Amino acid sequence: MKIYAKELKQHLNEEIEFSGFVDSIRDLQWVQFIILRDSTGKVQVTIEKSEEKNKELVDLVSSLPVESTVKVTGKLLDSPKVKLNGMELIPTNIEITSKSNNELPFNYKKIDGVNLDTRLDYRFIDLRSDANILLFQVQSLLVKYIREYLYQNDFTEIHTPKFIATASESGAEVFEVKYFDNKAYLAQSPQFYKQMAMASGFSKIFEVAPCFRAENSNTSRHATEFTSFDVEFSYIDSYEDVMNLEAEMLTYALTKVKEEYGTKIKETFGEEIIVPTLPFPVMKLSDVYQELETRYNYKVAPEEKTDLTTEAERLVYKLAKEKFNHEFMFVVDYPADKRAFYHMRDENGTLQGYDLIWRGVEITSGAQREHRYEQICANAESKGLKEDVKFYLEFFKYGCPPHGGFAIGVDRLTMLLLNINSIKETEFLFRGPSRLTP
């Protein structure tokens, strides 16, 4: 069983085997130092050149390229003089398990000036950096604690199909694929199946899975494939129940991430994890635009006020901090005709949904869903979708409780948490209009 770097303190003064990448080599007159790393940390290997028994090791290390992988057998000593964690490994044997080429495509430890596309072409090299290893450890932890919050609140995790038979939500934004002798489409979201679970009596469900959007968009926050964290639950009284659950969920997860990784995030990314207070502030869309005009002289044409512009989202973050001393803001009262047909409207036609803005970017569109059969049929028909979503409308024909939900993009959430410039850097492998490899 491999001993990881974070476990080494438990093995001081023991004969051990340690495997990892060769991070660096210092070959001095009387001694060689090798720094080995794995995904949890680093350790120094020290070889005294003056000792005859070390001659083979010295010769091996002298021709060993960095980024090779090795297995080192030796004694782990407590050495306070060693700056790297106060310990060193004195080897009796070094086995090269793989040998790197002498020159990397770029120096992943110094990426200033390295083109992002070059980094993505060699993503397997780019991901070796300490910052990237930490980024995905943080992302993993974020997902873990969102899951944990939901499990603690009796949610069931489900897995819905990604092949769908009709281009249902927006035909222009789905990928068509050959499915034996038929056409199929990659799902934009699990929305219809989340609601099917509500009609099935599941009450509370969530899913973490890929979603696909055929949007020819090259912004810093869009991707054609991304990981979505979807939540849906029944027996709600209004969309405010959905907002409250999401706020509690995010607060729980951010609290846990700060406890476990707050210091490392600050050291590596220079970002302080700010745990939000409850409740999150809420403003109507019309009031938001009025405030933006009054405070920041931001004006848009009336026809643009049916949604938040990119600049308005950015200013909402500033507004939330100035007006409420908060990082998050819910924006409500969007025009119903601009939203999906399955979002509920009240008796006045007002949309029963919201957007959640964090750090100047929309991270969630949530809503109470329409669950009444006659009404959802009418909504679909008004959008010209009734035949396309016939299978979906069947879900509501035999009873379905009031319900609602939301979705969060995991990659976008990570980007905002760590103040990363582009979603391309927070996806393990980015997919966009011009990138399908590696």
Second form
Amino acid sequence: MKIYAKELKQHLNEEIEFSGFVDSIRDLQWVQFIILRDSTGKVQVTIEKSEEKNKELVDLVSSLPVESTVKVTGKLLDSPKVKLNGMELIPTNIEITSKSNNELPFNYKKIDGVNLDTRLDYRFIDLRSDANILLFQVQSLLVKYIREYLYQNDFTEIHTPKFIATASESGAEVFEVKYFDNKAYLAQSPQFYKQMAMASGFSKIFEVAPCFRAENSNTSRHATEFTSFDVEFSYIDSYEDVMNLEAEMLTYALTKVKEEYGTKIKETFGEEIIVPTLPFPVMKLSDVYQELETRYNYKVAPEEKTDLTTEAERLVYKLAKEKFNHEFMFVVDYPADKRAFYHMRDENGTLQGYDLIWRGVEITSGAQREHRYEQICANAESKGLKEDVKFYLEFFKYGCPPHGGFAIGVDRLTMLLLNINSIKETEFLFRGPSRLTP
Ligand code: AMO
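Switch from the form predicted alone to the form predicted in complex with ligand AMO and give that structure.
Full assembly next; the chain just shown is listed first.
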């Protein structure tokens, strides 16, 4: 029976089959120790050289390159003296299921000093490290618990097309693709379609899917393709309902991730998972700038104050901790003319939208949407968009409830949770302006 590393404890003193990578080999005078690993853990295989019946195994192991894969059958013994989990596998047979080259392109267990591009070129090897396997287990868990929260609250997962005919965010950032005799674009966001679901009466939906942005920016937080967790729901009274749902959702997911992986994350990444308290603090953009100036002497030109600069985002983390003893901060009251046309403005022209900043980085944009037909048409027109978004404007013509939503970047979320330097390391395969392979 095939056993995974994490199940081994239940099979002591049994004949088992274990398959995995050869993590390391110690070939001593009297004994060979082989450490095998699968994605759930490691086990030691012990071969006594003096035993005649082991001769073939000893020969095989002495020329076995590490990182080969093997299938081992044998007896699993309870051996308290063995440092690795107090057990060892005494093999009767070892089958090499694939042989690795002796020389790896780099040592994925010692990445200090290894160029990140080399690691990304050989991402399949880079991902073999314990830290990287944990990283993607944590990312998977985060997504699982965000989903779980939404399912518990009657949301339906939908899947919207990624070939689109018009840009949803702003014209400059789309990738154009040839679509038979026409042009199409890769979706920057499911924005229009999640709103369409509201017009279709779905009430509560979400989607986890790729977004494509033709942003030629080489920063630690931008990718040309990233995974977006998009949420949209109806019958809200204000964008505060949207912020509240998001804060609750994140708190739920972080609580669960901490319960399941908190200790491992602390051991591997040195990061404590801090479960936030509700409600999350909220500040107006203009107040943020004012406080950054008085507290930290951070000054920017008035024309830059229409959005948070990268440095201001970083300082918002400091401010959130000092002022509210919190890791998160919602920033509201962005100038309406600088934000997407689908955000609602109130009767004074104040934007009914927000950004969420976590640990110094924007992780979310959200808003109540403009659902009134005349008003959304006027908003689109003011951005010179009317013809392009004609199909979208139709959604609001035949009844559409008040609604709002938000999007969280999953890769950024993982980066901040584990205090990883760059989004390049939290995407399974990073896509950036100068990276399309592997
Ligand atoms: P926005 O453009 O702010 O909003 O994107 C939402 C979130 O997606 C992530 N993100 C990115 N992650 C990696 N690389 C990028 N280039 C990148 N761009 C964005 C961030 C960001 O906060 N339609 C709206 C959302 C809404 O209102 O529902 C939108 O796309 O975490």
